[in-house]
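Read the single chain below, which is given as structure tokens and is the form predicted on its own.
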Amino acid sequence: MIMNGHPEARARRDYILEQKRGFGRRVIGVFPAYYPRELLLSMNILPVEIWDPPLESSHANAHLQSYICSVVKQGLELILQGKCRDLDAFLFPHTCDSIQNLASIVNDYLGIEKPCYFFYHPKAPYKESSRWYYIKQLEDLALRLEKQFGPLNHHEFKKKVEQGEDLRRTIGELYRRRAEGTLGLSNVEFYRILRQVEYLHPDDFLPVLTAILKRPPDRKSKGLAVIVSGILPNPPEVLEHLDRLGINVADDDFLSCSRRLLARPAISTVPFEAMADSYFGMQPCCTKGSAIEDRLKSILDKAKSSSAKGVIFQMVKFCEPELFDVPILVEGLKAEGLATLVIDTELNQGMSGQLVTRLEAFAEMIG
């Protein structure tokens, strides 16, 4: 569907049911953030990511500590409210201690009658054995999935890995056009479109992106440029206010976006090997144990290539991996002459008057 010249996001549940009924696909609910998407797709499984369902939290707090991040709380709330009936299973990557805690609650204590799968990707600093370990994890997950979903079709697996490379290249071009100011999308529009990767099948998502890239360059969208970092672009009211202030998010360091969607091209054409190339070629990330120096350099490179004047850290409260990195990143960015702003919010809570004032003060400082 096209609205105002831009692709309109499709409702997740309607899309899931369409995929199940029309294509016979099974559906796995995937918690953040790094997981082997192409392996699932090759087995005719649609991965649907669970990041920030817009729910009022009424049940999850009884199972979690008060200092657990709202990504975990909202995901558990989605399950406890019975809104995962259309899913055939869950997949829990080893992202952080809180996600691991959630995996244990769902698998061991709630009596949810859905299979739970676990994926343990290696953390930096990587050793010679890390690549072998990652490929072994992929192979072990494939064997476990085969028991429920049938044998892995290796020809289809190769096609989906190639399609994944195509998707990353296309997303990379989208980012490049935005950094140079020729994409013609507002901050809100860009992330509304990009976040459809969380549930659309690549057969449907790639045409959305290529249609955008086929439009003539729009050089009126440059504006005052900043980088935004954090877990995911939520609450979206922050993006809306940046649009009103005439500030363009020229690039990002979001876990849900550039950190995992962009990677160096794979070297190998063997599917498991190519997926390892992509994983180890992704951008530095606190949830992978990357060195803070590497992440600082990555953000500085983004700022330089996009002429960004500052960096906004859009924090999710109680996100421990991010909280370890941000103070050192702020110090390093300031030393390089970049303005920084750290905001700390719960998911889906909207914007307070105080936050509006802080964003406006930041805009004046970099203007």
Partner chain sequence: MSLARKLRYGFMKDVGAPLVMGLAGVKSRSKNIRKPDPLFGPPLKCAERLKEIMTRHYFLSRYAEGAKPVAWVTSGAPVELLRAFDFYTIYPENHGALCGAQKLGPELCAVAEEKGYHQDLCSYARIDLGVCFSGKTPVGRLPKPDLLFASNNICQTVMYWYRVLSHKWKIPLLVFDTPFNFGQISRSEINYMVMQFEEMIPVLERISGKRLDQKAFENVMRLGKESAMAWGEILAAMKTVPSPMTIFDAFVHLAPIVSLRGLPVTLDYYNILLSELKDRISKGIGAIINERKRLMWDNIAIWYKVRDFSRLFAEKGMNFVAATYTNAWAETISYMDETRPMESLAKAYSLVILNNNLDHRLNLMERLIDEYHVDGLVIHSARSCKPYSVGQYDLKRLLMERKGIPSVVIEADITDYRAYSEEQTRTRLEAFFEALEGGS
The other form holds:
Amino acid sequence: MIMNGHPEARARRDYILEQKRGFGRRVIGVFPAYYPRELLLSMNILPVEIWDPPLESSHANAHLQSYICSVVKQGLELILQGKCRDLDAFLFPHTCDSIQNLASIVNDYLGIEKPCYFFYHPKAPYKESSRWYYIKQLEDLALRLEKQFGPLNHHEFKKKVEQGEDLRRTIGELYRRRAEGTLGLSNVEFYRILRQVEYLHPDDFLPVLTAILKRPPDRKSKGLAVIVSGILPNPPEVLEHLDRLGINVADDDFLSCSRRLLARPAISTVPFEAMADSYFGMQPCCTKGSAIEDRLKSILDKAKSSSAKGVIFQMVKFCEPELFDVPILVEGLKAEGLATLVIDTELNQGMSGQLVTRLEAFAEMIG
Amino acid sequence: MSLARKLRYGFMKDVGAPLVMGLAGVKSRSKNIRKPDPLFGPPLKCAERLKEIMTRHYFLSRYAEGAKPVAWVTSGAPVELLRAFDFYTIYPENHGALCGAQKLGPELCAVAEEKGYHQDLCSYARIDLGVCFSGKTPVGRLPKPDLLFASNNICQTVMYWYRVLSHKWKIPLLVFDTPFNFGQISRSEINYMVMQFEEMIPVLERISGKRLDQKAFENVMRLGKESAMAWGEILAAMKTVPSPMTIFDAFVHLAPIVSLRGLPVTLDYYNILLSELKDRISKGIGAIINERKRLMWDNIAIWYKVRDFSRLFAEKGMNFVAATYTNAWAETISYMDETRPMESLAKAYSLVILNNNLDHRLNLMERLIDEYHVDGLVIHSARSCKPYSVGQYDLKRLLMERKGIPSVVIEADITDYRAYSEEQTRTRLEAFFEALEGGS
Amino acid sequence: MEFVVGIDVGSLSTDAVILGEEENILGYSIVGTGDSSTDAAREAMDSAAANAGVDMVRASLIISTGYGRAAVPGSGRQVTEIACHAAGAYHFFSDTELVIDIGGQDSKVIRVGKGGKVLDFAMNDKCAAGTGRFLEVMSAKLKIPLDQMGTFSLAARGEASISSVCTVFAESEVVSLVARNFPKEEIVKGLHRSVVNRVWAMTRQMSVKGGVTMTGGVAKNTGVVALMEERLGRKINVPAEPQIIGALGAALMALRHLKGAAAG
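Next up, the form predicted in complex with its partner chain. The previous block was the form predicted on its own.
Next comes the full complex, this chain leading.
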């Protein structure tokens, strides 16, 4: 992605160009949320994720109605503003109705030269067929990618799958230390670092995490602990404000973070099988069709193990999969004595005075 | 299933329902002696029969609980499989449309909103949740289901929505997961869907207490296929100029193919409707008196506006003769094959318009424009339905480029008229009428 | 300690309350916020001080609340208006379990526990429907002074139905109702109904059996209060000066803070 003004975006662009020049990597722009990262990496493709490009949405309004969420709008805006020139292709996972149709708009209607790949993941309740199909989908995607990017090297694939396991383990440790209160990172710092996963090659990202984990444990932070749920930690001002209020995000249920970055360790060592293990070993998620009870239980477990006093649902406006889960989650969390706060946000639009008041009132309430 | 309930259901089916329908029929017949409307041709005679069928369906449904296994089903789910186990099926989407047409949308949605279901969510879902929380429905009472059956071939929304129902009632949810057809459907996708059917059978056997009867299944498949074919012929009758029926009629006559698919009553009814249409064609009778322009509708109906729109357009001599929506239940029927039921169901249900890429939709609409001699297109941008609505702006542009036909986008909703602005719509429609007249 | 000050800088008005040691109101003021929160805060405090006959520089503690709470000169502490409305409402009506505050920019529903503590709260989403702002826009459209809307509404025989939830759409509905010569009284009642329905929906997320207290400027609107009572099926407590409840709550917190500090 190329976005000149924004510092974070500039860092991304420099990195992408350096990866292309220095390592001959090919770059695919990936839309949210679940995709087989290790498969791409093993073909020397760098996936660069498109969640919330910091752009003013103008062109996209000619293609999308006002009731479409800003993840989809901003993603399309990025393409329409011609800021994807450095990319070799796009990958659209089948995350929700809006991303599904966005994929088809880009592929069928916009006349864009770049190849579009699609990845469908089975929806729960999972059965034998789900696993079978997931592996077939992986194999099928590999075959399609091979036509553009050359053959899949199985030795390399195995290595990347192992590295993926390593990465999940390391991120898991990062989360564990944070929940325990000994990580010593502010909310803003934690997510600024974690979100580099969206474009850094694991060869570069893993050392960043390891360095943090090697620092001596911070003395236990005394602030109030909360869990934050939603699609992604944006607008970042919410985190900033929580820092200011002395509230620690002790764990999260973000789709862009813990829901897809953490998983039970894989059992199989056969790459495709191991990838299936990880996919089905991830946390419950509405976009995968998990039962709401499972998600509730997962959030409750997090609250228990991190002694959180409340849960903040940071909603991207118009996000249907999230909005359907919220009432039951809120009810279930309240029944367990946890405070809840649901806030509507638009990406990159900072915080309104009202939002500030809500966060502060929530802090007063749990304090 | 209790014996007493079964007996009561049987009694109501054979004696109670005909009695009640008979009374209703007398009442509506006496009401029906009206003077002819100068805008429209004679009303379809079989509409009374349709009313009977649907009233009976909802009337009997309240006795089905405990007498028969009851399932709540999404409009695009392969119900044929459930029919083979003799499930009584309720279609919340059809029920939502019914509530929408009776302008009950906002009231029922508000019940769900009070429970925290956001106004941005699909209004069929909000109505249904409102019905579940309050027990209110214009049809008296909906039977509590034993099973939920959803397919994401129409949207992912139904999955989220039915999960809430499943949580509320603590009953199983079967999801028929149909991979979206971005390009070409693959062998492994078909296998995946067939495998899912096989996994469902033991669940259905357990809930219904019946074994899968292969013969009954084949029979349902055959009936389903024949009624969908009849529905296709009914729609094709509208190719005739003037069209013997309007799409607003079709929105109403769609109910059996949606809710009673695979049952003999649907096929019988469509045969009656079809012969009436053929009779009209032979006599040159049009649905509206002065058909000057022929239009196509995109997306689900605006249920609370069907009647108003039907008059508004008829006054201008404009008749809707095609819709992507009504076409959806006839489009993939050629895949149905009772000799290979599972595989053919997989294809027929996964290749429907909403589970297909937008290029497919564009081509389909181009074909409909040609075959039905369409002069203009009305696009309903429905807040509730993202898979149907996202991409419409490009569709509009491309159809203008390729076919040169004028079109208009109406920003509205299927049932929640709080998201509808009369003023804004009128302005847009007037501009559309000008474009349409200017182009002739 | 002589006195404390609570000041609530809202989007439309800025209110100050001066409280003596025994929680007695020594003076208060309500001024328009205008374009500068700081100036408005100063003006409100000066005016309240004059009203109470005290010298502002001798205030033991100033606590500010409301949107402009950060811009108040001399503020020793900031608290949200949620907590302040809860404390203020509880002060006057100790049976309060639910506070409904329909403010200029937003509406809040607050569940209140013992001592006026906030147990839960809900606020309207970004859109202006269901807020004081919505009524302000409509009163301008109908050319009825804001403070007479209540009287108009109570005089209505029938009621216009306003279905749109969006302020812009509702405005066009009002325009067409006016064009069709609909009685203004009935339009106003319909508008009030739409505000009440929005806010009532928020109350449904909290099960409350005890007293309901309405605060904020819109609580002066007898039409809204009457419809809300009808909808809730119970009487609503309305303080004599509902607009200053936020500032009063802030002042109460200032007192408590000082007492807590003295005790601790």
